[in-house]
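Taking the form predicted on its own, here's one chain by itself in structure tokens.
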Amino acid sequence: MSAALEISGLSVRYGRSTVVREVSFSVAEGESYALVGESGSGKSTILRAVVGMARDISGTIRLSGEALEGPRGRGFARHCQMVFQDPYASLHPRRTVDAALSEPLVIHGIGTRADRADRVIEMMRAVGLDERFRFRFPHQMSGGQRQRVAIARALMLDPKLLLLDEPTSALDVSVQAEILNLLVRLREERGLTYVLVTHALPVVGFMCDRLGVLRKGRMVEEAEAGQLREGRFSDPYAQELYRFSLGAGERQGQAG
């Protein structure tokens, strides 16, 4: 199976600080791959490098075998999209759902006004949003509804690769499972490839086939989802993350 995303020797710097150090991994087409680690480990920075938001980088990023260099163009947007952590921050407060979803089609000159309206309704249904939300503004919607809009917007150009940056961490616990189930269903229905950034290992076990563990900007281990479910890690830091995901770390601290 060919690779949807290949990253080789990636380093990212912000000023004098190097936040990602010589990271390499590959994601096959149709695979769901997670980047995990504590805050500041470089997870989200890698996604920003892929979409061109991190400029001071070295190494190679390939999308379906083609090296990405310089500003990302329209071709990139039709192949890869990103869903951010906070849907309220990622949606324009003065744009309706219809305007937010139509915008990518307008920018790329896709379809007539009627075609775009049909596509908006189609994608709203795909993410489980009733048509009555079409002309609402972000502040008139719940966090879960806003994230559904953000996911629909990412899918408007029918990309094959989605970069998911903590897509449920800003949502209420009661809504998180709904969004995760939606993402799983969309992946199956549309043959999508995911790269997921998260600190929640149970989410990885539910959504992903493989994961890479980052610590202080370095990839310390890659593992299959089966290894995660069984807690079989070779790196001590990965083992520690797993123990804390079970609450073992907290219990050990109380016992000490």
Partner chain sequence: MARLHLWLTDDAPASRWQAQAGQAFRVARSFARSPLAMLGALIILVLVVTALFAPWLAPYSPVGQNLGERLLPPSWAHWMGTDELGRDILSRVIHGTRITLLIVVMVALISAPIGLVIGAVAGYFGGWTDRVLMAITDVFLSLPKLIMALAFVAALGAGLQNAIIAIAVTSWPAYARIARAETLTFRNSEFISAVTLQGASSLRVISLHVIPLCMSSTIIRVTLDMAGIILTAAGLGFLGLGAQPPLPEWGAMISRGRSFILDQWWVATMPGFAIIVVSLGFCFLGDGLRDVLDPRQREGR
The other form holds:
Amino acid sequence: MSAALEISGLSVRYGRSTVVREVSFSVAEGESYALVGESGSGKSTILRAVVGMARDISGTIRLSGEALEGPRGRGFARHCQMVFQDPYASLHPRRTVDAALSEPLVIHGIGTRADRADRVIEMMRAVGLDERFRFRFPHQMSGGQRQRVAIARALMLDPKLLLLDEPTSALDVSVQAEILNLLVRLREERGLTYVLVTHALPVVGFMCDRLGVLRKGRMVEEAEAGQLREGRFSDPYAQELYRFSLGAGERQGQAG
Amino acid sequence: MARLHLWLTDDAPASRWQAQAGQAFRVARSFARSPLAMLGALIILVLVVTALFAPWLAPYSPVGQNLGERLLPPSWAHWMGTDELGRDILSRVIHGTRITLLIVVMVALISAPIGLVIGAVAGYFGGWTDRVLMAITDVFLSLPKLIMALAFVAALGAGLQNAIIAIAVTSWPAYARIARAETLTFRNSEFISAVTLQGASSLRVISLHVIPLCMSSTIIRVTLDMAGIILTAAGLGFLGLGAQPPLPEWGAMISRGRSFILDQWWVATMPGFAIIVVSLGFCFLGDGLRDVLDPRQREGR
Amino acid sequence: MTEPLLSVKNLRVEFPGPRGPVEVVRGVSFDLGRERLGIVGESGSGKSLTARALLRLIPPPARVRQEALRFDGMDLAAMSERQMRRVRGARISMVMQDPKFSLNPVMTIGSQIAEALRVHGTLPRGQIRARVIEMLTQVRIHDPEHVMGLYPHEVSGGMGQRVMIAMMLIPEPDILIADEPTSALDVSVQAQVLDLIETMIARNGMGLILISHDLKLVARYCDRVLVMYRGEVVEALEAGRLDAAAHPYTRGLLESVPRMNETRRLLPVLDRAWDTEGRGT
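Show the other one: the form predicted in complex with the partner chain, since we just had the form predicted on its own.
What follows is the whole complex; the chain from before opens it.
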């Protein structure tokens, strides 16, 4: 069986600067993989390259064995979806939840009007949104609620692979826990494959099986989640990142 | 009333229709807080009502001549006096509202959509499409409005219809510029990426996602431009290239009154006064709309 | 007992809403000496508004009321706007979240710091440059002469935040308010910036109000912590004794953060049962 996502020798340039250099990794079907790094490490750019939003790229990207080239079509949309970082910017300010969630179905000509309404309500329930939110505008919802809408929208077409670009970094800590739990539960229920981009190592420890550490566009180390929990990295940068990411309390705990 | 208010401000609308009504209510309420905007809206409302009911409101016929009553000063019988053919000026001003409104509405209906589409397409696609479309826009934009309109009317022939076309042709570039600038601000935003990733075509993205967001700034600009449109139309009328006699077009009326300006001031002043009031009304309304509709002031709550 | 440096009693901030005024800060009281106080809360808890209210930086239509707002023997609430300007920056200064938005993009860093000196100080012209360089060195910028000539977009986030701190500390204020000073920065830079604030505060013997959503981080850098929720202080804690937190909200905040050696299958979600007024997420 071929990998859900296989990237080999990927380089991405923006104008004259190279943001991603020769990055290779593969994510197995049903796996949850994390790309970790600080700002400027190129981690989000890799996701943009996968969905075809980065133009100047070299190397190959394979989705379930099939090489991706040129503009991504409708088939791609049904196979792979993305959840963005900022739930305030990723929802159209003038469209209700109902409009946002029905849109993918309308685009792909799925179901009648009544079917679509059913599926919207069903998906809202799946992501833990009460039905009374259905006709709200984004400005009538909290950040956590918006992110639930964004996740629901990404799942409307029943994709296999979900790309998550810092899905909780704009949220409050208590809301972050809810969204992380939701993502864990959805993966179990729907057998999804995740590629998570984040700067927060603890989040990786919570919801991923493997991770790749990026620095200035290069992948410096790949590790299992178990290694991360114990802090067993071989690359010095990865070790440094680990040390800084320990919460203040845990740092004291380790020292004492 | 109280129940209607609760229904409109409900945070959990039960239907599409309630969500929309609530949105409209929020806009209307903040609009009502500005006195100048309300004054502008009132003036435009009076203009529209007058235009609708002109034949019933006007005390005399707008074209009926009465050479025995030439150039009478304002009096109880003729509130705004009469002109050189003995026609009641008030009645002509009242009937003139129809022409003014017709010009304004037609110009807006023709030029705003053209500008909106060109601007949105240029902003969304960028690159060569953008450069070519904006070059064309700039050419139109660089020519003075009245001169352009004059040239068009000269080519097409004088008349109300051609005046409308001429003004529309000269107005759209401003809207294209605005729509493009607006589009660029959210062209790369995540909600546009999200819908593209769902497989939406460019046509769909532009018509359902981009254009609706450019709408409010265009509406504001169109309203603010109304004054300019009225003045351009009056200018064409004044030069005899717009509405033709005996149509009671305000610009043409001023033009006729020009010969008597020293002794019979009211002939030119009364329609001029009407032009100023209506122009001001549109300006106030536009300013008020800008305060409520401008997305930069409406983000968040 | 001597009067504390800053004393806030029953501070309230309300905004007009579609259904009548909404109170966002609901009776906050605290005293601050030359110590480090942390205010922790999530978005909408009123923590930033509280800080802005101290400097009287909340514009209408919001309404601010308080029983007392005293600083160094002065009644801030009764001061004129002009008197207030002499307090802001000079005696109480504030570092905001993102240096990108708080630095002037078209002025070089050197001239912006010099500007801060000129507005508040009486330093002779010739000494300004030397003072700016000294200050930049203090915030651990290694090549101050070079950095002075740069524009804000030419420096990294961490560097920008250090410049901000230099700018805020140059008039030698009595209190520094830092509103999420590191949440826009990378983890490796966060610690540097906070350590810097810590040493500068200790050196100048100032009071610090550190505002953040991160309870553990605040506890690490402060002496006392106030936990805010929905405009109220729900708990006040000694920083060293987070585990003694009694309020369910504070406990929830501590529990719901994933740990590095995470083994829980699901994270405990904040139970808002105690919050009778209710607020969905």
